[in-house]
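One chain comes next, on its own, written as C-alpha cells: the form predicted alone.
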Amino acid sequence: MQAASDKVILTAAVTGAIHTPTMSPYLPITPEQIADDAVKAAEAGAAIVHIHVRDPQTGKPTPDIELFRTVLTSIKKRSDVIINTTTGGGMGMTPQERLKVVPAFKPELASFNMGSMNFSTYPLLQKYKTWKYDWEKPAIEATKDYIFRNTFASMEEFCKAMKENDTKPELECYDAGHIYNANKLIMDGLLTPPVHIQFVLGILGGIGPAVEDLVTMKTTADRVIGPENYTWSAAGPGRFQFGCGITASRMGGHVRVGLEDNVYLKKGVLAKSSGEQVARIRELIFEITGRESATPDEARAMLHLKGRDKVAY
C-alpha cells in the first residue's frame, strides 16, 4: 500500500443531490447558504469544496448556470479554497446539462463519474413518513428504475472539454469495473496521469463500505493503473463516514466528508454544517495517524491544479 503523506487533503461535499430537505434543515439550499457552507468548511480546514447547486424556492438539485456562478464567485471572494465543481449533478439531468458547468467556469478541478450504474436511495423512503416537498418522495422513489448514465461516448466528450478548459478531473469510481474503464480512457490517450480517484464506498448499486472494500479498490487501481499514476481520496455514505475517513488516511489516501454524503455529526446527531464534519474528521485523523489537514495551496501542489486565478469566475 501506498505510504500515507505527511498531509491529508480534506473535501466537503456540501449540498450534492441525494439528501433532501426533510433530511435535514441544515442541508444548504439557497445559493448563500452553499457558499456559507463552503466557507465554513474551508475555515475548518477542507482544502476543497465539493459543488452543487439547488433550485432556492424547493431545494431540488439542477444546472442552473447562474445558481452556479452566484455560488462559485461567493466562495472565491471569502476563501482560497479550491473549488470542485459537479459534472454528476442529479437525476434527470442530461451528460450536456451537468458538463456546461466547466465551459463556463474552467474551474480547477470537476467530478468525472467512471461509468454507468445503478444508483438507488430508495431504501430511504423506510425512514420518512412526511416530506417537506412534493417532489421529494417520488424522486428517490424513482431511484429503483435509475441507471445514472456515464457510457463511454460522454465519458470521452467529458475528457476533451476538461482538457480544452484545463481542468483537473476527479475520477469518480463507485465499483472496480469503474477503475478499468478510467484506465482505458488513460491508455487512449483521453487521460493524462498522474490522474486523480475518488473511491466512493456504500451507494446502492455499486461497491460496499467495509475496509475490504476500499482495499479491493486501492489494490485494483495500484495493478491496473500503477500507484504512481494516481492520487486518491474516499468518500462513504450515512453512518460509514467517518470510518471510511479514517480507513482511507491510514492507507495514505486522503478524505471526503460533508452533508452530500451524510446529514449526522453521530448516532442521532444532524450535523449544523460540512464544516462540523470537516473539524471532526480532521480531529480523529490526527489523533489516529498524526496527518495533519494540507492547506488549498498544498492540496494544489499535491494535485498539480492550475491555480485559481485561471478560472473563469
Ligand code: KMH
The other form holds:
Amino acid sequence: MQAASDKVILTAAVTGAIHTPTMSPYLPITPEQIADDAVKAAEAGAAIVHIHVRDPQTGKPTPDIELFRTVLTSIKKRSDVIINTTTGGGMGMTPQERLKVVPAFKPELASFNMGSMNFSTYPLLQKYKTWKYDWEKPAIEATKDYIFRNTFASMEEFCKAMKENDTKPELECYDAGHIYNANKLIMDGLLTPPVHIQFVLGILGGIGPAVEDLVTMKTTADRVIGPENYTWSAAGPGRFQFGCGITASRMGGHVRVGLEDNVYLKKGVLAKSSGEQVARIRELIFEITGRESATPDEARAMLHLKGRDKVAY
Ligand code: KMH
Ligand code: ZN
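Having looked at the form predicted alone, could you now put up the form predicted together with the ligand?
The complete assembly is shown below, putting the previous chain first.
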C-alpha cells in the first residue's frame, strides 16, 4: 500500500466554459448531465470534480445559482467526491456574479484566478464551420478582444469571501506573474499557506504547455512561495492534456483532466465523458510512475479541507 501522501489527486473538470455544444455531443449541458458526469468521474477515480453550469436550453455558460444548487445537491447525494465550484465562470460574467457560489454554498474548494489576462480561444474558429447554436460563433470570436478580469481589488474581495466561508481557494496560475500575485496575497495575510495551486498550461494569453513551461512554473513557485507553503496540480487544456498530466505526475504534482479542458480521449477520438479521461490518465500514471489515485478523503487530508459536512448545500 502506498502512503497517502504519495498518491495523486485527480480532478475532473466536467464542462467548463471554453468548449461549446458544437465541439462535442458529449459535453454535459443540463444539470442532470453535469451531475451524472461528475459522479461517473468520481467512480473512475477523480477525488475532485470542478463544476461550472450551463443554460440547459442553449449550453451557454451561466452563473445561475439555482442550476448550481441542483448540480451540487445531486452530486452530494450520490458521491463523497470533493466539489470544487468555479469562480472563473465564463466570458461576460462580472467578478461579483462569479463569486456568488462561495457565500451561497460554502464549498470545500473553489477555483480562484490569480490575475487579469487575455484568455482567447478564437483559433478554434478554423476548426468548426457550422454551429449548433447562434451564440457559439460570436462568443468564440469575441475572445480575440476579451480580458479575463481579476484585478487586485477583485482578488482581495475573493480572498475575503473564501476566508469568511471557510472555502479553500485553488489558485489558478496561467503564467509566472500569477505566482507573484498569489505571493502578494499571502504576504498581505489574505491567503493562508499552505495554498493549493493549479498550473494551467497552454491557454492563449498565458504560458505554453511544454515541459519547460511546467518546470518554470514549479521552480518559480518553489523560489517565491516556498515548496513547504503549497501543494499543486496541473491542467493542460487542449491536446496537451495527457502529456501535461504525465509530466506533472512524474514531478510529484496532482493532475486535472476533463471535458472543460479537452474534448478528446486520444487523437481523433472524442471522449464520451470526463470519466473516460480520468480512467485513462489514472492507468497511465500508475503504469509510468506507480502512483495510485487518492480517494476523496485522502485528498481532503492532503489539501486540509474542512469536510463535506460543512458545506451549505
Ligand atoms: N478554464 C480553465 C482553463 C475557473 O473555472 O475558475 C481554468 C478554470 C478556471 O477552470
Ligand atoms: Zn473552470
